[in-house]
Amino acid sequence: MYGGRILVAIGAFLAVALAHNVSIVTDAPLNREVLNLLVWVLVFSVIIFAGVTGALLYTIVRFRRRPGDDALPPQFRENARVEFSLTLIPLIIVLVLFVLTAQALVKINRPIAGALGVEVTARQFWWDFVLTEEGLRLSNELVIPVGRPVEVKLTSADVIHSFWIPSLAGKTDAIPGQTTYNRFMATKPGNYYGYCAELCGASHANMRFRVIALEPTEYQRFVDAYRAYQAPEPKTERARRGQEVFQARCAACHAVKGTAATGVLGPDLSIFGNRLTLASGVVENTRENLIRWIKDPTSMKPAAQMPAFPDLSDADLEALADYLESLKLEGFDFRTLPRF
């Protein structure tokens, strides 16, 4: 029964991974340490399995009942040597794994000089990122350079959340009023999937994020462009109408660099047109999804904090979508990156 369940679980995981074209980066520092530990665990598991199975088979064959042998076999009440061995061997195995695990944790959690600092605030149900050196704010999609360690400084604005990027980093809780740290490094460019790993409310499963890893030169180009970025003036009459709608209905919560919109209650929308996803990684960033999200966020994400705008006309929704899609850094298309 349990074997069947395990096979089903493995099959489901592989199916989801293939469906999303997602793979695990095995040369990321965290995964490399975990794989090294896994090798040791597997080696000890094979040794224990072989020893126990071998002893069981030997006992079955050596002491099996033979035809005509009705005598009671010799009875052993105790054997100090066997009992000592059965205590010492597991103790040695546990100590070896303890030392290896401690070494791996020290390597993973050791502060690294020159790491890229990122301040992360978890909220129900989205993520706020600030690149501390560059002074740039990103929401739900964090951009980092390949080959440079990243030190994440975590906290929460409401309840306990947990920061987790399976292909890059282990889980670290984000706790209100406290600061925790997570350290990782991307070894190849890509679009990495992140999740909240702590039950935090009705949309816990929808509290996702992305980490976009760029080659160092491309990352520096992104930083320079974002530093100099000012939201472009709308180029069409409909986009200008969208800007008016945004200022009237959205600017109190959202920020757009270079405009009067400086809200902090919701995600920063300065480069919304470059975003891959909406609603903290729930759906792809398409016009259809955007309009649906604006009209009724909770239909896509239960308990979403963003209010619905059912009173906006179709014309105003199209205009608002035009304006938001125009907020972008030209020359960057993160959709072409491999997904992990």
Ligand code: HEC
Given for the second form:
Amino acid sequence: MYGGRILVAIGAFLAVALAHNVSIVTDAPLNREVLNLLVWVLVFSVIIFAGVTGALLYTIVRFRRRPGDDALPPQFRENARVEFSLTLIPLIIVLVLFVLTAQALVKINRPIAGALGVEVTARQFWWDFVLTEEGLRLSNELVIPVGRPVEVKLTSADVIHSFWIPSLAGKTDAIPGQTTYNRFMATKPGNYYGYCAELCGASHANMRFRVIALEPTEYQRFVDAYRAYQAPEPKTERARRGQEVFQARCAACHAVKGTAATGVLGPDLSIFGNRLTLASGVVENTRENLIRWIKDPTSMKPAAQMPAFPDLSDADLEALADYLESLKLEGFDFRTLPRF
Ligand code: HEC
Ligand SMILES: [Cu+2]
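Take the protein just shown as the form predicted alone and give its structure as the form predicted together with the named molecule.
The complete assembly is shown below, putting the previous chain first.
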């Protein structure tokens, strides 16, 4: 009875998982290695499960008490052969798994020639990315090309965080004072969700990021444009006022390429107008959210490390928003990319 129900439950789970595509994405080299290990562990588990339950069932049926069985059945103590095999078989299984794991670890940790270097610094509660070769800083939304492996060099500026892009790569801890590595590759253009996967404080759950994967030519166009980019001069009186306020109140922590703002305590806002999200992937980048954020970041993100600006007038807030939205690389729109 129960067995049947359990089988139905497992079947239903698998059907739902398949229908919802809860699959491990095997494009990424690291994920593929881990998936292979999982298959081996599963195979051994099934063999052991079948062996143990099979022996148990056989014993129960074969040696059950029958009418008239009144005498004590034969009693055994110690059986060297059984004990020897019960030690040897698990030992072999553990050794096989050990060798497979060691092989996978070597493969996963081997540097990939020609990989795109990205330096990642995790902070409470946001992510800083630098495209190493190009020397370009991008905060919270990393732009990469499709079809080229990415080698992430990871560290943390404060506590332990963990870098995780479920559709592309396994988790890697970001540890203060240490460098760790994560390697992955996107095979489809898209807007991939990333998360912090290590409890790091009040806004741990609000510490997300995006990876924007572009076709190689589109990526190259982006890199060339961003390299040459200098923040455009404000075109309206209000945006000009916004820039003044920004220089006075925000530039100590935020950088805008091509201006006097060079702060590094907060995310780089050079191409804020191209950004899809605000506050490290927590809300959509809309004017309403932006103004709410500047007035009081902790109302949207507990313990956020940016001060509130309750003293800014509505006019100044609108001016700041005008200015920030004008910081844009023309000709790029990431909103239409599929999401993973
Ligand atoms: C003391 C440093 C500091 C000052 C001053 C500061 N910020 Fe911030 N800002 C931060 C930090 C840190 C974050 C990241 C917070 C988070 O996401 O957890 C941030 C995040 C932001 C974001 C979201 C960026 C993103 O990538 O999602 C915007 C927009 C922003 N600040 C605008 C401003 C404006 C406008 C001002 C001036 C009125 C300002 N900041 C002043 C430190 C500062
Ligand atoms: Cu974190």
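Positions refer to the first chain, counted from 1. In this text, all values refer to a predicted model and were calculated from it rather than measured experimentally. Superpose the two forms; the largest set of C-alphas matching within 1.5 Å is the rigid core.
Student: If I align on the rigid core, how far apart are the two C-alpha positions of N109 between the two forms? Answer in Å.
Tutor: Displacement of the alpha carbon, after core fit: 3.3 Å.
Student: In Å, how large is the CA movement of P73 between the two forms relative to the superposed rigid core?
Tutor: In the core superposition between the two forms, the C-alpha of P73 moves 8.4 Å.
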